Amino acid sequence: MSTLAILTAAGSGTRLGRDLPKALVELDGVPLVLHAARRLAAAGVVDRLVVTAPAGAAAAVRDLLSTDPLVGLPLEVVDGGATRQASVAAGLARAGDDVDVVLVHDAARPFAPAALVRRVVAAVRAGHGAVVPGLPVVDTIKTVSGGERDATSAQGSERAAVTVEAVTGTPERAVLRAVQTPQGFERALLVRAHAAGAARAAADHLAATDDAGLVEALGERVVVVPGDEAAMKITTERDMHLAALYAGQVA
């Protein structure tokens, strides 16, 4: 049997304020999805890569990761949906039979270091069906019910609304992670999972923002391993600057 790696890549990378979607921006020179592929293959516990590319993209990142050397894995790139949901499905439904491990990352953690990959695999081969990487919150959390536009603040003469939200509680910080990618499936659960969510993976705003949640929505068991401060999510510009310090990890 072999471990499939889905690797997302659709993403337009709006908030990054770029040209050309994120996965395709370069840091230290290197697209950021090359240099994800690059940490799953170093891993040695992947047999095959499918790509979910941009919009028009496709050519583009198959050229890219199948005559890197550092890659070197059996490679299929296909077409991303309109959602992150979606285009996990459409790497997933590439999944043969083969296939009894499921890992699901985002291009958008390019530094995400090979010894995570590893301990995501282990776990499931370990007889766990959905693994996440995580990490403790070390900020306070509070839940909110939602902006209110009534309040407002002087300064001098003028008068500015400020939007106010209500603390409806606040969370014990012990028992929250904040969950990162690669995340590991058996494949049979995976699927299962995509199959009872389809109907959600159309819109953004009914997607599930990680496959986890899906699985969670059976009412099947989800374990949590420890993350890595290098998996950290670019979103924005100061996220740049900020995976820079993790280029340079592998292991």
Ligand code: C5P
Contents of the next structure:
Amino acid sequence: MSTLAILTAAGSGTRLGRDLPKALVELDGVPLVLHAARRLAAAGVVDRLVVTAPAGAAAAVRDLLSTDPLVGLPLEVVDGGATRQASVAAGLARAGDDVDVVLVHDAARPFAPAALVRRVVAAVRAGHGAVVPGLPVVDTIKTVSGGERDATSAQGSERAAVTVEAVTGTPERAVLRAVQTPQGFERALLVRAHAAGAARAAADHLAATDDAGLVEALGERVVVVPGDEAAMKITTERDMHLAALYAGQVA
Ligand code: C5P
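Next block, the form predicted together with cytidine-5'-monophosphate (C5P), ref. the form predicted on its own:
In what comes next, the whole complex appears, and the chain from above leads the way.
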């Protein structure tokens, strides 16, 4: 039996504001997708890698990863889909019966430490069908309902219109976790979860933002293991600067 890692790299990275897809943007001279693949390989628990590539970039991604001595894993590159969920489904279609554990990891988290990857796989192999790394939340989180323009402040001293949102609740902070990737699954469970949620994959406003959410929707148990700050997600230019702090420090 073997462990397959699906590395999602097909996003456009609009919020980063570069000409390149985010996964190909370089940090410390190395594209994010290569950083992420190196960390997965360094964990020593991944047998095979499937990467979801941005439109038109499959060959470039294959060249980049297949020639890197620090990756050195059997590799397939597939075209990504319209949403992250669709991209993961395309990768999952490459997992045959020889695969019993699937990791799903985002190229947008280039510095997930090897120990974190091992922790997730170990928890799946210990019998937990769906495992996500998570960190306690430091901010107080509010739930809100749709925004509306505040006419009052438009007439106030600053003369700036403000969008206000009505607060609908304050979840108890102690029970919140900010979840990361890699997320780990028994293959059969993840296949079932993606099949059941397939209708959501076509559109951003419906699609699952993580794979554990699809498992939860089945009513199956998902567990959290401790995450790691180094597995932070890169979305904005500010995140690139923060992530640079971890480059070279994370094993
Ligand atoms: O856009 P966001 O940063 O949330 O994407 C999370 C991860 O999913 C990224 O690594 C991105 O490349 C990947 N993705 C994908 N296919 C899409 C959209 C995002 O593989 N259609």
